[in-house]
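In C-alpha cells, the next block holds one chain alone, the form predicted on its own.
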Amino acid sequence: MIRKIGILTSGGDSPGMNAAVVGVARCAAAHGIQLMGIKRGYNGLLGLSEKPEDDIAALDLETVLDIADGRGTFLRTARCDEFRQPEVQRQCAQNLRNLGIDALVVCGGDGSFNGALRLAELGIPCIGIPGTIDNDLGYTERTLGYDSAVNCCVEAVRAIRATSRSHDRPAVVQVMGRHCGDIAMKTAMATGAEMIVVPEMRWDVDKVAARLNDLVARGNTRATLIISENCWDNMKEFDWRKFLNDNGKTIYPHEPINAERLASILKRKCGGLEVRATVLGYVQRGVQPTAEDSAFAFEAANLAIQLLNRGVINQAIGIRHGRVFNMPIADALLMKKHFDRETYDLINSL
C-alpha cells in the first residue's frame, strides 16, 4: 500500500507546478497519504543542506493551499549534475527507502523524466507529469506551463506590434522553447505576425530580409518576426560580424549571434529601416499559471494518485485529444515530437 510519496519539481521552472503540488496534496489527503515535498529538485534528494528541512519537508494542506496560483515553484528547483552519476543514483533511491517513501511524483521536462526513469529501475515507483514551458515532449499535445508561456508572449508581442505599428518599425521578438519552436509558432499565429524562424528549420538571413523588404513594397513598415532561442542552431552559413563590421557596426570575433545583432542585419539589409529587437526571456516562465494550466495540473495530479493506488507505476501523464492520460515513461522519452512544417510554411508567406 502506498502510504507516503514525495513530489519535487525539477529542471526549468513553468507555470503551474505549484498547482500541481497542491492537487497532489488534496488528492493525497483524500486518501490517507503523507505527501514529503523534496526541494530543489534531485538535489534534495542527496541531502546536501545543513538542515534535513532544507531538503525534504511534510507537506500538509494547511501549508500548500495557498500557492496554488503562485508563480515559480514553491518546492523550489535545480539541475543536478551529480545525479547522472548511477552511484549517486543508488544513493538517492537509498535515501528514499529510508525516509519510508512509496513512490515519487516527478513534475519536468525530459531531464527530470531521464531521472525518474533512473530511479524506477532502481525499484522507486515513479510518476512524471511534465512541467516545461517549451513543449518539447513528442508524446503529449501540451506541457504544463507552455499554454501559460505562450499567453505571455502574445500579450508582449501585440504590445510591441502597437508601438512597432506606431513608428513604422519592423521588429524582432525571441521567445524561450530551447530547441523547440512551439511557443514562436503558437505567438506567431495568435498575433498575426508576419516572420518566424524556428530551430527546426533551415533558414536563411538573406530569405528573412528579402521577405521583409517584400512587405515593406507592399505597405506593411511594422512586420514582426518571431525568432526561437537557439534557432541560430539551423542558420545558414553567413558572415555576419564582417557583414555588421563592413557597415559600420563594430563586432568582435567572440561575441555570438543575438536579437538584436539579427535586427541590425536586417536594418541594414532592408534600406535603414528602424529594426528594434526585443527578447522576451524570464516573464514567460514567471508569469501567474492559466486556467488552462491549472486545470490540467489538477488533472494530472488526481490522476497520478489513482495510477499509485492502483499500483500502475512509472508512467508519465500527458494530454491526448485534450484528455489526460498515461503511458509509460520509458516509452513516452521514446516518442519524437511533431513540427508543423505547414504552418511555418504558411505563416512566412502570407
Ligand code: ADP
Given for the second form:
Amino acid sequence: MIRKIGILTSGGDSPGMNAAVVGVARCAAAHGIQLMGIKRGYNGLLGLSEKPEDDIAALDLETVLDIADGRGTFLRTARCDEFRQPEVQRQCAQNLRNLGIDALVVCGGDGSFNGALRLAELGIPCIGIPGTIDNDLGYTERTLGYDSAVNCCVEAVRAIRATSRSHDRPAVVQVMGRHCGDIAMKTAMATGAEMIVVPEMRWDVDKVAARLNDLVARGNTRATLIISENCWDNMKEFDWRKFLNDNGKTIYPHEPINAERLASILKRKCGGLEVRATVLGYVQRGVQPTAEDSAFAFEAANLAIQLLNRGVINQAIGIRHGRVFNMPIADALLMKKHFDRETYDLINSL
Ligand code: ADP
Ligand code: F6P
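What does the same protein look like in the form predicted in complex with ligand ADP, given that the last one was the form predicted on its own?
Every component of the complex follows; first up is the chain already shown.
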C-alpha cells in the first residue's frame, strides 16, 4: 500500500518536467497519496544544500498547479557525483525510509535512471519518467522535452535561414543532444537544412566543404549546416589548427574546435564565402513545453501513479506507437538507440 511518495528532477532540465510534477501531484492527490518534492536531484536526498531542511517538503496541489506551464524545473535539478558511490546510495535509501517515503518518481535521463536503478536494488520502489531533451534513450520513441527543444531549434534555424538568404551567407548552427544526433536530425528535416553532422557518423570536413561548394555552384548561397554538439568526436582527422594558421587566422594549441572555427574553415575552403555560426545553447532547455510534451507529461504521471498503486515497480515510462507504456528500468537501459542512417544520407544528398 503506497501512502507517501517522493519526486525529483535530475540531470539537465527539460521542458515538461514541471508538467510531470503537476501531473504526479494531481494523480497522487486523487488517490490519497502524499507527495514530497525533493530539490536538486539526488543532492536533495543527501541534505547537501545550505538549507537542507528545505530540500524535502510536502508538495501541495495549490503550490504546484501554478507551475504547470512554467519553464525550467520548479524542483530545481542538479548533477550529484557523490551519488555514484554505493555507500552514498545506501545512505539515500535509508534517508527515504526514515522519511516514510514508500516510492520515488525520478524524472531525468539515462544517468538519473541508473541512479533510480541503484535505489531500486536497495529496496526503494522507483518509477522513471524520461525527462531529457536529448532523446537518447533507446527504449522510448520520444523523451520528455525533446519535442520542445526541436521546436525551439526549428524556430531559430528558420530565422537564421531567412537572414542567410538575405545576405547569401551559409550558416553553421550547433544544437544540443549530448552523444545523440536526434535534435539535429529532426531540426534539419523540419527546416530543409542541406547538411548535417552528428556524433553517430564519421564525417569529413573536406566532404562538407565540397558539398557546400556544390550547393553554391547550383545557386544555393544560403545553405545551412546543422551540427550536433559532440560531432567533433567523430570528425575525420584533419590538422585544422595548421589549416587556419596557414590561412590567416591565428589559433593557439590549446584552443578546441568549435562551430565558429568550423565556419572559418568552410569560408577558406569555399572561396571566401561568409559562413556564419550560431550556437543554440540553453534556449533549447528553457523553452515552454509544447503541447506534445505537456500531454506526454500528463499521461506519464498518470501511468506512474497507476503502476505504484498496482505494485508494478521499478518501471521506466516511455512512448511506443504514440502511447505511453512501461517496462523495467533495468531492461530499458539495455536497449540500444537506433540511428536513422537513411534520413541522414537523404538530408546530406538532396
Ligand atoms: P541525465 O539524467 O540527464 O542523463 P546525468 O548523466 O548527468 O544526466 O545524470 C544525472 C545524475 O544521475 C548524476 O549527477 C548522478 O547523480 C546520477 N547518476 C548518473 N549515472 C549514474 C550511475 N551510473 N549510477 C548512479 N547514479 C548515477
Ligand atoms: O542532457 C541535456 C544536455 O543539455 C545535453 O544536451 C548537453 O550535453 C548537456 O545537457 C549540457 O549540460 P550542462 O547544462 O551541464 O552544460
